[in-house]
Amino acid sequence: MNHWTIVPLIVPLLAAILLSLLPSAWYGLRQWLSSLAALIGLVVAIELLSLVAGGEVLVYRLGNWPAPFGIVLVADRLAAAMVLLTALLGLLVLLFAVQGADRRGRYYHVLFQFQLFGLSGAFLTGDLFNLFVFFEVLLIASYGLLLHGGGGLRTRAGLHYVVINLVGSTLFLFAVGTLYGILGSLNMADLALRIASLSPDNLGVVKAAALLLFVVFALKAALAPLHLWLPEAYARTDPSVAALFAIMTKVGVYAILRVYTLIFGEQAGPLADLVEPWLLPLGLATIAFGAVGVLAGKSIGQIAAYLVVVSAGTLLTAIGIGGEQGLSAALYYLVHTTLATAALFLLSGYLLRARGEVGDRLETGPALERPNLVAGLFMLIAIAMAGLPPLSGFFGKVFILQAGVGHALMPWIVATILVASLLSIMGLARGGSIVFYRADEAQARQLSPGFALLWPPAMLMLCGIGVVVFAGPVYEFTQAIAGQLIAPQDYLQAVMGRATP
């Protein structure tokens, strides 16, 4: 049993208890706890990562009680490249808001490590109860720093968001616990094995809860209809909330892949790929509406929280197309959007601190300090989130037009995607555009924001460039971790201590 699986939990955990145990005056104590164990964080994802990436399952019992029994987590290649990618965003991210937006309430960096804590257990838990539970406190995070800082428009967002999600929370208690009163177990391993072998006349309620976990998952990733809560939510809330939330979503896309390859995968008899059906037509329907968004977007945030949308989609259609090209091409877009996106919710923070009233909405506003260097920034982001080359965004949908060759829906696949890249880049050149060349220089400049604040989203642009920069060995591990998702034996193995069919 390896103990490292355990640690990207405890970390933030720790954090969290201490941090919440400080008084509210100690800001710079905080601070620097927080951003400690962030950097702790993403040494330890890096290790994780380290150990997995050639192939093994590593598996924590807790309790060391044996499967289906216990509890245990799971770290494979897709877990920990997920924690990696949460522990990298994360430590970027609170290194923006430690430069003044923490400063608005005492417990930010209580909620932020409990994020990150939620986050990396949804990413690593083998039990479809407890990855119940995960979501449960990435959520209860989510709802206190989604309304950090306070306003009337941040309320009432965050009052949406959080009646949604509480009714995704109910709907997915109904599935688990139908699943849990027909199977008998909900650890994920034990599942895909006792579905394999499901009787006829339980099919029918397994179906049913099946579908509705996939409502619930449709519902985190944000894909239409059920995506209509995300952008009034991440336009509204501190840029540095929204970038963090950027990795959210893909916590839905993420349950999708893990839920739908292992327990209802080929192995399901009857079962077997059951939402391969809705999972491109929806895909394709959230770019569509993802992209109207992002053209008729009146802030850089807004236009950020509907690239988020688009980015939702684009990955749900790339798993729609199936095989190990779609989902490895899926995987290299998630890094990408991830890294994009956050990128340009950060840049927008820094536009709320150096516009003034006008903020980030696309409005005329007063001259910035360093137009050409926040421009420069804004145009790598853009021509990433574009899908323009030679960024990651460009070789992402590359991959996945590849992927799509041959399948039916190839014409719509192409149509929409290409469409759905063209409102992008008219939507962010628009933004670009009012607010870097329409600056009144008559209208008196306001105190610049500090130079740290432009160092996280340039790094973020920095990573994504090395997405591009090592895109070979990149896209050979996403296509090993592909592989593993589609023959997932190995998984069973490891979880359950026996060979497995």
Contents of the next structure:
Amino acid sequence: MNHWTIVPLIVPLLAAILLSLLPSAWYGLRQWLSSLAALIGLVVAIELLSLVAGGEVLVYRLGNWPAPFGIVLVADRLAAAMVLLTALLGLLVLLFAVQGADRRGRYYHVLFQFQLFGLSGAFLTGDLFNLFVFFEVLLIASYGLLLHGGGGLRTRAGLHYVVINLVGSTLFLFAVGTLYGILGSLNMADLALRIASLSPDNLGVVKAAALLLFVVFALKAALAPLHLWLPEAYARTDPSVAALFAIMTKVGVYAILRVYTLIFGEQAGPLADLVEPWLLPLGLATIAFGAVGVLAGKSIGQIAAYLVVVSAGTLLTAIGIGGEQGLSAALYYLVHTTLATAALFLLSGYLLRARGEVGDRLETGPALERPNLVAGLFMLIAIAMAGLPPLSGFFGKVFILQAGVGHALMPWIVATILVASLLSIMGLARGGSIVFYRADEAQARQLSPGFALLWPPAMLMLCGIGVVVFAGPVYEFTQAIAGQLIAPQDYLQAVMGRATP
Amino acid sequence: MEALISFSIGLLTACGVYLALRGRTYPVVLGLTLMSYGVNLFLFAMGRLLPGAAPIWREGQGSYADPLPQALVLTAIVISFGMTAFVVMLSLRARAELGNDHVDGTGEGQ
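Could you output the structure for the form predicted in complex with its partner chain, given that the previous block was the form predicted on its own?
And the full complex, kicking off with our chain again.
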């Protein structure tokens, strides 16, 4: 048993416990401890990914209980890649947050580490009920982070977010309970084996439970019409928190990928490809809603929040196209969009500090300290987000469109993605020109947020550029991930010791 | 017994959904609580209803109750308890900061 599988969980958990014990006055020590834990987390995630990159599936049996009886953690290519993305994002966002954002509440770092713990756990677990528990861990940490700093509108957005997620959790429990009642297991690999020999009498109930699970995951992934909670919550919260939340919708996407390729995959017989007919049209609708929102955004943060909706829709469209090509394109796009969205949120955080009263709203404000640098960075991020060449968004969209060639809904896919790109360009250009071209010279520049605040978004963009420069190897790897997802025999073999029922 | 349990779960959930759709935070919190009661009972019932059966199997014992749903429901109760406490505090804070207890903070219908 390889212990690397559980280390990505232990590091943030220990850090969170230690951080909660430190006296509130020791800000410096907390920041160091939190950043150190995030750095260790990144190293561990790289190590874990290098262990599973060859195609091996690592299984960690908690308490050494044999598979269907105890909880297992499973690291395959997809899980390890998601953990690495989380760790990278966590570290860079933390570098932004330690420059002031964390001082407005005592438990910022504790919640941040718990959030990383919940995210890594959700990616690594191989048990459906354990997935629920990790969802709750990451949600309760996110409730705290979302409300960090306070304020009336933030509280209102937070209340909506909490209530809708509590309803989601209830639905999750109903679905899990039904699956257990019929199939008698909660281990995902065991469920996959048992579903093949499901009696036809129970088909309807299991189908209902599977679609209920889809509703829950679609809620997390912000698939239309369940996306309405997202823009308000993301736009109202602290930008560093919103940047970390760039990975939160991807948890829903990950859960959809995992559950509907493993449990309801090819071997599930009549239950195979259960959500495919829903994913594509709903994904396209999500893109359309999001793109209209981008045009109507009143601040850079709001535009970024609607771009999260667009990217969620694009991701789910690519998964809906399906096949190795579709999944691989979706995974490539996932990496790009997480990095670029987080960078845009962090930049809106910089504007919030640099423009005083006006904040990141699309209004004429005081002149910026380093207008060319900030505007240049915004333009880079905007190009990546809108999907223009030569940055990562363009490649992501090209891969998705390539995967869609020959699909029955091909014209719709092309039209929606391209029109949404155009609307995103218009929205971003409008935002950028109002914020950066028009400066009120009469208003004195009193605010100097510091050059170091620009580093984290710039580094996120550098990672995004890295995804373009190494597009070949990255795409090969996402293809390997997709291959492993479509043929889950290795996963079943590793967890259950057999790949057939 | 099955009919009674299913009726109770259905009633709890229906009342929960109704209350969660109300406009004030207090009924919404109550609704969420009722829904979590419903789902807890549901999880418990998924181990099948067996009166007078022990959850631990012994040699020579005919039937036993499935202990796993009991463990699941315990986890779910703890989580929903914590979440209820959190959402109560949050709605109190919203009441204080927005000046009314409407979920949209607009004070409509007052």
